[in-house]
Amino acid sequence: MIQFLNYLNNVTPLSDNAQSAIISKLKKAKYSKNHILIKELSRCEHLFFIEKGLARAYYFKDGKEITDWFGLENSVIGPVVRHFPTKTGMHSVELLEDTTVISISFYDLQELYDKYHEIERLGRLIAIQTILVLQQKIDAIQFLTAKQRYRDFIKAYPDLLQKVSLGYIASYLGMNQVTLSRIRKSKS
């Protein structure tokens, strides 16, 4: 629990109230690899912090699996809005290696939220930061070429090439396995 007290704090100093309240709400939980952590992100009734382990959200589009994000340690997994309308969900969460989750649920976060205000701006941070990296993987995947985006990719995730399989890197960095090959092929 001190991992993801450290990480709240980082984001925004919270009073010892604040932190044992959080601390009496979080459930903590160990899966194996390739479990299904979350089968549709939208309907998600909690928010996760991977304390141990790696994660990635994909979907499936025209018969094809697209990875659209990795969850490293110390980052949060959840729906970025909830109760909004919005579609039906296409996001699922997958474990690729066995992972230490700490997780709180919406209603228990929603209650924090009431009750502090800093949590409540904890929360509003949290949100941003992952809107925030959301919109630099749009303008990567719009302003950038392949080259750009993998050599982007693997100056800030360097460690993933080890663990994460290739046809995984080229969905999340918007290209085929081919082209992600040529790619490395020509770096080398």
Second form
Number of protein chains: 2
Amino acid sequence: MIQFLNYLNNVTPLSDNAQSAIISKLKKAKYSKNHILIKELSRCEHLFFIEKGLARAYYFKDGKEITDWFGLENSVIGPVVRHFPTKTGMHSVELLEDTTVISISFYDLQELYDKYHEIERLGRLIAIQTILVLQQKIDAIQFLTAKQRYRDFIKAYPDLLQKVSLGYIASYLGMNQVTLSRIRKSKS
Amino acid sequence: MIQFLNYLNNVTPLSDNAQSAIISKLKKAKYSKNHILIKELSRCEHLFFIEKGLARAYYFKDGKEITDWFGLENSVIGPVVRHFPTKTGMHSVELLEDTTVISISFYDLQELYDKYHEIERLGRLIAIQTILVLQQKIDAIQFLTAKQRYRDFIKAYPDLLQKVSLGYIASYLGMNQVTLSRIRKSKS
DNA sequence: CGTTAGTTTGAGAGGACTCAAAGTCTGTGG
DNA sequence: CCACAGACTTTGAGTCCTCTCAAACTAACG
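Show the same protein again, this time as the form predicted in complex with the DNA rather than the form predicted on its own.
Once more the chain from above appears, this time first in line as the rest of the complex follows.
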């Protein structure tokens, strides 16, 4: 569990009290590749932390699957992607490798928010980090060409290229899979 | 100031204590049209609430001005747009009408966060609202055509059309001003 | 090996952009 | 009260990026 606490302390330092309160609510679990960790994100009752492994969030848009988010090790699912109902429909999270996750129920989380001011702060700061990520994403979609977005992606996640199929990356980058293939070919 | 408190209470109900603590830190001011309310957002020391009037946030991208955000009455500047340094450079807020704003310094705000758990929660919830707005924006840019985005804009802000010049709206919607002009013409 | 998922390639279409010029509106000064 | 400068909007022509549809490959797995 130490890894998760490190992650949290890195956002904002927590007291020993708060830390052990958090620990008492955590559960660890291991799932294998292709497991659907979350069927319907908006109805998911838990927040997850990926200790080891890899995940992706996706949904359907006009019959096509859109990958929204990649969950590398040491990332949190819940605050990061939309965990609110959308008209778009199902938003799911699938594991792309054997993965160890740590979870806490939203019920317990809410209780911790109520009880510990500092945990509430933690939540605020994580939300703000998410805002920054989304703003960067907006900039990328709005101003960069498909080629530039792909290049940035390679820089940011060099190892994902091997692990993840082209189609997932293409939809993540907001472009057609065919387009990505051509871009990759034309490498330069 | 009651209007601002209503706004806040609407996000999450605040105790009388917290409310009067907030009130004691607020300042009201009135500025006229074209006034630059914030020169450099990332260095701005205050959070603003628009009680009456209209504002826009903008920045420069490759020499062109991009409008990022419109501040209608009852909206907050600070958490809503990026108030963090960006490589992009200057991010400013300009008033488009004579405007009454209520402000609080970030220093005081931090103090309130420290002192009142419930205000920290308020901050968290406002951040989450912002996340939702940004996700909608991403969906719009990524999946809707320029025409559709314009239509949605008209629905969402019907009165802004009269008040704001085309160029601002175009960049807000992530399209060329010339394109917007054609779209508007082709109405349907 | 055959079946299926995933990737590449080709041809053609369309949306949005750029550059450029013409029109329109608005406010100020003569 | 008119005229003109400056700002904003419209229109035209041409280009490019990305998409779609379709078909050919390739790789992986049972």
